[in-house]
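Next up: just one chain, as structure tokens, the form predicted alone.
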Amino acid sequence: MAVIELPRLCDRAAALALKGDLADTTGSEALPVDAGSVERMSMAMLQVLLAAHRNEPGIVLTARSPEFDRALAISGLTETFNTGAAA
């Protein structure tokens, strides 16, 4: 299975085109999202990560930079993230 891989810039067209990518893919396992480029999140980002993560199959992140830990406790979504349950 390939590996999503997050750009440095994870804007609304970022958003877009991953929200794109997503609803092309098929299967029964969650899909690897390598978080580890990420420079800077936006809000829609988070938005898409969070709606694929919900739905199934899922998403599992394999890697996470600072930065996009940061984003996720500024949205108060660690716990989500780290645990696997659905917000």
Contents of the next structure:
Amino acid sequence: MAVIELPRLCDRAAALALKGDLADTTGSEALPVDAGSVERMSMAMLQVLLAAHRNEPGIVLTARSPEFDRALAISGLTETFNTGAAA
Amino acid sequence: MNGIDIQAIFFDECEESLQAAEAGLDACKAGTQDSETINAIFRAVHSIKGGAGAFGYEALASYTHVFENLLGDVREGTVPVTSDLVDMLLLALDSLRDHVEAVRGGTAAPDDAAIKARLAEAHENVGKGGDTVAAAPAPAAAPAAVDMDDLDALLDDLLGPDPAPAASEARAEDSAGQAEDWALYVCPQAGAMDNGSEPLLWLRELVELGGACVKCDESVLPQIDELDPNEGYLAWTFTMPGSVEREKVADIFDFVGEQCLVLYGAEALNPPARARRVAAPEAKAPPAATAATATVSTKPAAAAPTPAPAAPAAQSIRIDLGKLDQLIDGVGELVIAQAMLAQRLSNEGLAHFEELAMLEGLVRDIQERAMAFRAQPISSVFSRVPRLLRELATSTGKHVKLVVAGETTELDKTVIERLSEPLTHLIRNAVDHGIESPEDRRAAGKDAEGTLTLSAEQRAGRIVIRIGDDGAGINREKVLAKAIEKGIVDPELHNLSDEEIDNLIFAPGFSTAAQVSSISGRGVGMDVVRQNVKELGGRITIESRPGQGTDFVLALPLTLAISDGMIVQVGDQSLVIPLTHVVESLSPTETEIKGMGRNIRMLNVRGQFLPIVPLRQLTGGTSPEEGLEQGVLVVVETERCGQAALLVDAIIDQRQFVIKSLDTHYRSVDGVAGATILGNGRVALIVDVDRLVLDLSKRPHAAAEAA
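Now that the form predicted alone has been shown, please provide the structure of the form predicted in complex with its partner chain.
Next comes the full complex, and the chain you just saw is listed first.
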């Protein structure tokens, strides 16, 4: 399955683009998302990822950059994404 | 838009905020102390603080910070709204206005130490003796008036190396003196991410202060296809260490304004219920899908926890005044062009057809709408009066109640701006000279507190502003004696009417004040007041009733650009008499005209004799007798000389005219107020009725010599 790679700058524009990608995706398995390159996160991107994570088939994080982890930590979402996520 | 433009907007917004805060505090004083009123005051001061910080106006930012701290306490209900508190907040607002003016004018910041100390003290008194925010909503000590002798001590408290703990900190301390952690709720609203704002950065700053997220509320996050990434759906609850002051956290959200709901302490633990927001229809969500997911579209936006802009608000746009004036100039030219067209068609015998009437109606409509762009409510001037009265109460000891009516009446922006000075002077005079001291008032059987009434109304195409006091009225004997002493009137002249005596106070250099005060009584004011009003194309009259008070009545034009006038023919010249002066016109019979001396002719109008002023004097004619038999007399009302009759050859028309300054295009000419272009393309002079009649009354002998 194709991995969705998050860009370095996960701003509102990136969130909008990701929303479109995720909405177009079909299948029964969780979508792999690579957040290994993320250098800057935004609330918009967090919301898109969270919505995708909660909805079927969900997403699975295949990689996470320190900045991405930090964004999850400060927003209290680390545990949420740890479920089924790849370290 | 450059920095200067942005600063100009900031100052405009400051003015709006100051007015909003003053209106709110006035409402509080009148008994309306609901949360919406308090919030409006808080938002106004907060908004100024935000801008001041952004532009680096440190003194303003520092002052508003102290001001806002106390308002924050009021908003949370930890400081009760008492009459003393409102009075102090009004004084604080006056000082804030001074700060804004200082920044705008590039002058030194005002001395705010005393009021700042009072605000800080009131803020620091909050919860003293209480425990926590949640447990101690009991009213704190009312902000007692600060003993100014102890100001140094207060400043030491405020600025010393070991400042008293901030209110939140003080309240958060438990019995052992250990500061307890406290809760914080952060909920970005719709639009929180506009203008590049990023809520995650706020959270990061909270973490850097030692805060920790204990809960992320994702309950209103919609399904991904209904999610609008530009909207905020998440909310967070943080625990902040007790050592962190609430003010420090509030600073993080300084520039966020209403785009983020921030709650502290107990409130943070019980945030209001949130309603789901779904993407707007333009977010390309198919209507059918929205209808199908009934669970998503639950409540209207109005059910959101804070007032969301759900209702269609009145929209507005800021326009550079220069552009607006260009438009109005253009409309002026349009009025002239339309008049010229009408004239040309009339000459061709085509004056009466429907299209021309339609065009005339449209032009007048456009002109009225264009003028409305410049119209502002007079409340912007009236709103400054309470402060003036507070200052006057301090300096004169006279407490005056203000009654305002018609503050929504609109008039031209330029008129408003230039009205402020004469109005201020009239009010100072009313309090200083008009309203008696409390002792005298009691002795006269009046309420010790005087009343000043300000009213504005639109009447017959003019704005009538009345400034009335319930004082002693004008002491006419004293005024006449003073006028004789100063040589303003002839000592032999004792038969002046009451109105004429009242008008003597407008004479240059006149003052009855025994002692010149800093408030009024320099004897230059009333003359300048009348001059200012006249320059605005208006008139001022006095209505004084002994023992009951005095009213100054200002009649002002709605606009300075276009006016109505009577076009008259004098010799080969057309002249315009402003309609505001015209009382009536008549063709006199021989018996109605009487001579006075050799060269003055008087018109008998129903028993009243009016001097006849031949307008031929203005156009180069000499003899006052010339044209008297065939002419028409236009009776006019003047500012200083009562009524007079202007002699003209014929009345041509009555229409709107566009006022062009003669000073700008040529030079100032006595007896001429300006010029206009008539429908036939010719320039016509606008008669300065006051000046013309005044000149005649002053120079009867000169006229005689000329004859």
